[in-house]
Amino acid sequence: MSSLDFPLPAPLEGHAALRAQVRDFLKETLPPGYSAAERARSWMGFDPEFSRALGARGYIGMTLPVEYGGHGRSAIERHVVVEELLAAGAPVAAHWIADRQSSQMILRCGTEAQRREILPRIAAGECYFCIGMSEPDSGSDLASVRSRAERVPGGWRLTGTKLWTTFAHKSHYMICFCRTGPAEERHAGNSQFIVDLSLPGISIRPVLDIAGEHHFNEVSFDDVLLPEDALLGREGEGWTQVMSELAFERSGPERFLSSFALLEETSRLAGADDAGAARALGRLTAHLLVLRHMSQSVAGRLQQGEKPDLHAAIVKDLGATFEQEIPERARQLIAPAQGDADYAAAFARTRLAAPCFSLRGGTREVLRGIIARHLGVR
């Protein structure tokens, strides 16, 4: 097998029915005539009482051991759900980065009391987390963080500021990258925190998106106190746990179905004469399959306890170019005055949103460059 594989994992029983199962909650769950501009918003939408719905369901937590609250099941299994909220727009946000990466963090490097306090929490859709890794200034040079945390008796003191953190001003919890070393280590200086986003000394600020909606936040650090025990693992491997929990954001679904929405009303207001929507629908349809064969493949390597680093920049940047382009050929196949309201309202949620597509979780430029070391062409 070569690095750049991208095999399927073996097929386990049971997937047909885990769907139908999904399937069957969600319209249990979802208000009846769930719209297409619900739909669009895909894993932004925000519910909390979706999420403890969807924890109480065993949705949540999936891999995690039973002894942390999780279900002891696998990421292929994981990876089947999670396409299914992603396909039907469900309002996922509360729970999605806890979910995603953080529990799988805290599992991996965590505490035993870290542990058994947080991820049962997690796992019932009751705690939710931000990522705090980009700053200002920093641009998309993760290593160049100036937040710092030093050791004072009792703890450390964080100070510094964090940008683009998505939901923070509804978070419990904050996963805070910052210096613990000399400047000039740049990856081996570096730490992480779980930071109690309830602690004196922290400021969240709104950052409107373009659509003037308050999805993303400035969080400042004023000499806030935090105990011991909030080191998450060891000190000065914080560089190590960000690249391996980049694997965990940059290669699931979420990665080639922000657009999924548009994709569906699109296809149903082509004409089904018309050759060559056909043809544009089929291309799409073509990669969209491409891009989940790939996803899953990286799921299975996650399963077996690889580092799919590589791999996983590869599925973020086809995905994203993806994504970005279904507003593009939808509104060359229907002008957003030709349809009707629900594909007006999917095409200008997520043409809004597109833009975005390629920032987050790193940039197009980041994501060629690890390629491109990978290869050994950088």
The other form holds:
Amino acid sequence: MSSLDFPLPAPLEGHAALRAQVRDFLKETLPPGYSAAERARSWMGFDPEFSRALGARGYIGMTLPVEYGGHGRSAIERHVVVEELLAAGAPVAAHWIADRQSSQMILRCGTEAQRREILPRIAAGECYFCIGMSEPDSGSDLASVRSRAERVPGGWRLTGTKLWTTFAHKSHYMICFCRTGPAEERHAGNSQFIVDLSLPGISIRPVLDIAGEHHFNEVSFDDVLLPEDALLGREGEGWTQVMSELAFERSGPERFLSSFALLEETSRLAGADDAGAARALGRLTAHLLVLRHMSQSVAGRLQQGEKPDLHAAIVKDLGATFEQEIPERARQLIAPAQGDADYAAAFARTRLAAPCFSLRGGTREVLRGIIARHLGVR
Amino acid sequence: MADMISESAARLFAGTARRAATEAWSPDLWQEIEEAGYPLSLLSEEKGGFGLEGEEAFAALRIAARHAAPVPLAETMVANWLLAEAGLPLAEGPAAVDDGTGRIPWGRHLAVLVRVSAGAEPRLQRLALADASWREGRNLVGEPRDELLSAPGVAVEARLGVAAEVPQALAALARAQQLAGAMESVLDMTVRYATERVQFGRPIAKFQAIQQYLAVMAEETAAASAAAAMGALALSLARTAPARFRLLAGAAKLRAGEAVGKVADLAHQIHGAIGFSQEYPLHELTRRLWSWRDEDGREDDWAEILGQAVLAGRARGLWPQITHLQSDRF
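Given the form predicted on its own, state the structure of the form predicted together with the partner chain.
Okay, now the whole complex, with that chain kicking things off.
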């Protein structure tokens, strides 16, 4: 059986100063009166101007090498910065996926030319990516994707449809996971491509969520001609690559801070002498402290170059459960109709967003399947 | 040093716990524990311990709990730490702190009882027990929880060397280590059982429903272990930042205690009837878990303390309070 330990990395020198710098930056940069409703968007607030300011301050591409426009800092330092951004509900969506996973994939699997062309723009907060994994008939069963890239003279021809593609309509690139080999090779027949979304033959159609908001899209590829150098990594290595991409996607503080604005609003309005409220808030605080410890431990494992897919799966499922519990506890303490406008707005947004917390980035059942495999029972 | 202690503790408890489980109290087992020095694990070298820190200081206790060893190791470790901080002689033999509930852990077997007096200048009293009389009681697993009727022994006392909130928090922290250790064993035992038990022509571990149960058990056990580690790392704050120590220790006990409900329920569900029988050892662990989570502060007790602290400090904002609590590491 794999170890279920979550040891902390060695203490980070200067973490308090780094936190203070990020807090100062946020104070200067977020507009005055940045509301609870905006904070409750968590990492779904899209604001290119904010992303560029963040990039200029050196808080994007932190772990990328300096020669690619990054800042050569550790995964643990990045964890501190990301926590502060999320706790403030800063609008980080524009650069989020590029910073968290696409840049890491390009650094690890990309060619020198791909790194030089794309990574500095990501670090500057100017170049945005979306994730090309799910399809209409492939959700949890990612290996069943049907999008296909065929070799043609001078490059590849891509056909197929990706679905639930967050902010495809505002992104420059997609890392697209698709079939390049025979369909019977479930794992070995796949590859990843960096797809420039401005190419002819790509159409992007909005898919509104249950709150009526537009972040999802359906992206269709109709004989899109990709240049030779669109291939990311090696042909046929797509499955291994996409699994390592998911480890970056699953372990961060965004997996337990999505409902933080509502937790804050609840604590703001709770009665000072309300013992029931104290118990509920105290309990959630204890959960948050332990999740922070666990997530910090995963950052340490990433920094060591480990592939902590078991530990990331555990943090993500526990974190999603915690995030989903917050609106349920909040409404027990303060009726949504009786709180003030800020509370009501944070409640509405969090309640309506919560179902996706245990779907995005791997469903609860898939994560538990990964854990079961590590226990040796699958 | 730490690895050596873990290895020797694993050997000692694996060999003796099975034998001791059938007996209420094993003086031989306790003798071996004393010879190994485990009751002094929390002490610095200058106070007679091994100078272990964080999780390592609690390693022997966690291993003892993994083996369901029926001994007052947690209680004696905590009592000795308090005695050392107050500058009083360490316990020769099993010891415990009187938490004022009238249920003294292992009372009838103790050599020393430690009491904390309330007041502006709290004091620590060390009572050497001889010919004490007890009204015997027990917790859900049968561990003695006795009421002291009279104690003609000799008492010495000194100023409590630490802040008044520390004794209760340290006791909770020790319990959190026990909860984590026992849950690790419950998970191991249940995974093993599910892979061996065959129904409908295959091991029950091959059924997706069972796999998902086991994954939940692993998640909750991992959270309890992480909580125990988080609390253990805070041990050095007991002297320097007692308010933060108390909240981190309480959070550790709360989170580990909450995991007990799910882990024990699912372990019994997966084991079926055999796990409910006296002859199968699962209950040695689950009955301890159900007992310990109610001792030294239930989840709700610590939640209220933690919540009141958060509400009292909310002018600072919730997030700065949270990062401050863990600011020693990140």
